[in-house]
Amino acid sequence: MKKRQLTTLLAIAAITPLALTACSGGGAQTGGDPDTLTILDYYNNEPDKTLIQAALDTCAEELDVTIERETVPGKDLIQKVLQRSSSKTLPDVLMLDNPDLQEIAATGGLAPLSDYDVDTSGFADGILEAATYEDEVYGLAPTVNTLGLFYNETLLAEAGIEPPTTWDELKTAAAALTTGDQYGLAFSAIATYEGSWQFLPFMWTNGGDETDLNTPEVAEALQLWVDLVDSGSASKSVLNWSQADVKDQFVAGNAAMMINGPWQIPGLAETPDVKWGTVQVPVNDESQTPIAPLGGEVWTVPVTGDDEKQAKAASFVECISSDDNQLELATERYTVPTKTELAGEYVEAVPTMEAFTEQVANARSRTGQLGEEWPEAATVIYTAIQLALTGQASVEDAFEQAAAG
């Protein structure tokens, strides 16, 4: 199995720590000022550039501390982290997305948040664990995203069909929801993480663990992806699809459901005359709990050598995870907040989240299980669907050819 480029660069930069830590507390990130914080993330996307920017600020003026922010593009931001931990110049606040946060805390680079005492309690236990690094919480999330099932309310009731909540329901309706240019579900197989990330809810809810990828359980979610496109219930063209190309797709009229998350919806409602609806991701078995993963961004705190300043920086974190703040941000951006006592107050708010908001209590972590060793698994999960789908490999031998390279 190959590791993505991540792993070699972090190999490469794991002794930088060392250095930082050797660093004087004079504030070499900030040419020494203690009241000016750096702040790194790659929300340089509008809405949300803005609105996270509210959130800073208001932080900002609450802990009387003056704020410098970079935006990169999501993909430059482990690069760029990189290259600033070489030349001693990490931020002060780090936004990392959560599946990258043990990576970087594997190379000594993050401080623990219990060094600062911040407030832990109370956040849902799949981000935790996702923020969670050799038993050291690493970071805070305001908020979160996963996965659910989007339906057009309209063409399910011209069909009298009901939003299906199991396996055998889906592939029912999907059935019957195809026709002409219309197919009954689309959702992404594409050869990258998003593809991984799609197959989770199907894999865990039924019982499949990344630990071990060649059990039935994997095989059976597996075989339910290849029954649906063999049908003709799905098109061919979930190889090449991005979740964004599935929101595409349900907006065009050519797919009345969808696998897909909550951060489409803005895209949704400039199309008004399609009208939805969401339930969580279905089960294979009545009895079983669905389980999809973690999406979201936490935010840490680099370790530059000056303990003033990252405790300042600790501070900063834990008030962007505040209560009003985790509630604001996912009003405003259709993401659910990770204090899971704020589940009623933010789904009596926005109505519309509340599968998403269900669907986030029993959330998992990518990296719970493998660590740093997820992207292994992940590369192998999207390139065992790609053989299966294009029949290049049975179910039950997918994971182990695509494993073998």
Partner chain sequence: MTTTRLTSGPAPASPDGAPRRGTLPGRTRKQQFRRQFSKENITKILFVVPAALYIVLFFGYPVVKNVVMSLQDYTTKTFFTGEAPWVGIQNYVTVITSNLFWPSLTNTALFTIGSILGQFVIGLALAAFFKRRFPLNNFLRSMLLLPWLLPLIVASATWRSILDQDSGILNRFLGTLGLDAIPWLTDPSVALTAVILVNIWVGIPFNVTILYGGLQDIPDELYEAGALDGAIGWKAFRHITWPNLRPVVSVVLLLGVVYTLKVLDIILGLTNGGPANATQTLAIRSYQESFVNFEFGVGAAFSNILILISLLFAIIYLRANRRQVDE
The other form holds:
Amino acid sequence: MKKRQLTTLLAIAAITPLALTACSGGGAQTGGDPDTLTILDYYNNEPDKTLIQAALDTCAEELDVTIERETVPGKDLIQKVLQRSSSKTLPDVLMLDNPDLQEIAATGGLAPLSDYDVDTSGFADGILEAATYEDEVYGLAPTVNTLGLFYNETLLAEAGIEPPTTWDELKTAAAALTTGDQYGLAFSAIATYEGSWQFLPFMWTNGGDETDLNTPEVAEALQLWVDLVDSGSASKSVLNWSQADVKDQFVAGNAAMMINGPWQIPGLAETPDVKWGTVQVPVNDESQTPIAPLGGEVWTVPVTGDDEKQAKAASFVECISSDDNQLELATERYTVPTKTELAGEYVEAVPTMEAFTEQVANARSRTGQLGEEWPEAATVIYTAIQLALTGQASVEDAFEQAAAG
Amino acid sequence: MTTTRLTSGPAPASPDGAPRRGTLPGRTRKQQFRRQFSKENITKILFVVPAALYIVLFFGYPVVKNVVMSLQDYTTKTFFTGEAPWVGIQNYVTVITSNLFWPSLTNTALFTIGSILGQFVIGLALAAFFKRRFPLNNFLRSMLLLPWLLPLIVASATWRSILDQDSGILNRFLGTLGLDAIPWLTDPSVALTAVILVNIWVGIPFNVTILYGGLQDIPDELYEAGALDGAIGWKAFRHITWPNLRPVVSVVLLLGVVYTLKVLDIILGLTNGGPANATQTLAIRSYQESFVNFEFGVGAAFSNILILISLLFAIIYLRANRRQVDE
Amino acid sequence: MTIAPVVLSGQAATRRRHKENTRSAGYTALGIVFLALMLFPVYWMINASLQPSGNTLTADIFPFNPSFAGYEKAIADQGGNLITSLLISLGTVVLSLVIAAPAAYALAQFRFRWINIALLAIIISQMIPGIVIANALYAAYNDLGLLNSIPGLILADASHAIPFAILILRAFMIGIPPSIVEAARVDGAGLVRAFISIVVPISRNSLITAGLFAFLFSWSDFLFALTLTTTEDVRPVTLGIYQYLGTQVANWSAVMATAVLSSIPAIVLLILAQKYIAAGATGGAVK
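Could the form predicted in complex with its partner chain be given as well, to go with the form predicted on its own?
Below is the whole assembly, all chains and molecules, this chain first.
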């Protein structure tokens, strides 16, 4: 290519992107407009994005404000929050995953909802607990989810097995359902908080507590998992499966039962050949009540320094969790409303969610006891699980070893 | 037989044999001053100024911030309030005395050495292969870059499914050969190897492309002349290819090491540092301390240790470079 | 020094040509085998993208029943993002080469006393974890109003590509005989003129190689795209993919389809660029 042609081409290539600045969006948000609220959340994928947008739009109309919304992938939310807090550009309304709220509230970056007379009555205890830091409620969640046991109705019927309600029944059922490529049970024991999350129902139901992981109750729960994997009823690959992978295995027929949550239901609808049912998580002893962890996101009001906006944001947060919005979101997203009085109405509308709605009534928040110390405990839990399942530590020593790291 | 290279080494001696230093004999300070700042020298400096500006602006502040952060108790609170109590080297002590430090250091070393060896050797072999002329050469060589075009999240998801113990295609293939299924990502003793193999796969295009460019720059006349002296095949490689390729090889190895030490997404995507911390590396520790445990000071300490290790390699590179240039 | 070509008689010449042809064909076959081995995971990804479930759990080794749902989604959603990515990547290439080439030449050929320090600084810049840079950049960009802009992303991506390009280009430029440039200077050309008309054409191979990687770095960058955008105005395709990846559910067929589709224009550009990496760029110059 001749030198001059090359130079001209390069010049054009260089100018084009610069010329397009005019076409691209403007710079940082001004945020000066009093009637605009900026929102940050992690519902970046469909269908959640549109569903949440509808709820946000409803509230925007009700309060007569315009909203500017930013969505980021789930694992990057906290990073964004930190970046924006250090540059003092926090949004007016911030969504947080409930176990993160205490950590952020502890920094002083969130405004207590009581400052703005937000009514927090009628909400399930667990979610208020998660959203409370030093006796102040900092956020409200419209819906929550939890964990349950999904089972493949066809496979269980063929084998003549009833959905298990106790750990012993679970072990026998899983063993009976393990044939060929098919495992009896699938769950997630991955080396992230997802693994810890999946372990909590078994730990809590058995009386174990995250404040002291070196108790026999916790060890028994871990022993259950070890037994399931060692006996071959669950694949060794659970060490590397996220909950999305678990669902894929279930749907592909590689697992007859799975521990998972109701957010998978829209995905399960895409494979109508797989007929599934749900029950609450099995208990160790019949006297125990199944206790599952509380999942779901809370909406909070960051401290931006603009009192007027913060007040508006608080009303906005209150509106998101209004009865109508709760039922709407709950029905569309297959999550459970947080206002206890709506439970009956909800189960009528969505009968498949009965087991989960019952479970939520007994659900427990992860940060209720430990607050900001939860991340450490969660890390110890998943490390211990990995050590035990790979045989690197005995069940008795696993938690001790994990805590030492 | 090498082409002559201009050195950046010591300046040539002045006419009377003594090396130049400071003022030259026979010139006044004013003359030397004017000479130093002659138009020529200013132009020469201007060659470098834009790049220097860029690096200082984009990297200067972050480097300093990272070092300072490692000496503070930097938590989520700091982002909001700006307060970060000074803790001196406490973070470094925490890092070095943590249970996972030595295992992750060992893993980092194994991971880096394994990856670089694999990537470089295969990359060089492929580059030499593609130097021959045959139809579709250009197309095939370009397609080799395809792995680099894929987002790492897609690449790691694909490899996770390939390496799955039960349903992964690799184990199914091994099954047809009569071999047992290997627990690639779930057995602590195998996981590191699996991760190294995937990293080699990721790094081959990088090595092939740069080494190929380097091979192409060696004039054919050298090979022809060498052939007359009987240097063909392996001898040609040793006496013609290798010496001419040295600058490119050393920069490829250096950058390979620096980039491999930083590798994060592949390991996170494949194993999250598991199973049972078998694939923990210093980079992963840094990330987890900062963004999972919210201990940014400790995370910064980990990443600074990583930078120190890279620095070691950089210094080795510069030493080797200077020696090369003097030859 | 050339060897006088040997003229073969008719039959011998044909036989020799056949032998060369078979050998060439042999190399091509071998090349295809290597490529197949290297690209098997890519093939597997394409296989996954054509499955309705988006994963290969129920897949055969060949997608006998392809489902294009993922591709439909990808095409509908990501068209604009692809163009954004292309613009940013091309801009990064140009900016990086324009800044890095003179610097590389200077560090390769000029006699500065501080060359090693400069090199060390450049190498250190490659060691910094991206997240540290991204965090610092966010604050700066926010103040300067560079968020959500294509030039902003070009500048950010170039920050990764420039030091790399300098190191690579320098390694190649060390091999340039200074006699060539001096010859031009003797003829009255200025330093800049000599650089543009002599050094740049000779360094064609390395410039293309460095440019290639600048393109790839920028194309596959996710961190800066995520950090330096707050709205959907400017959304490179790496960020666009996350539309299909939620916190607990993932639409892998759309993800993989997007990855496949976005690779196509990039691979076309790369093939075109690689055509120009030819042997002998430095060759004739020595004479």
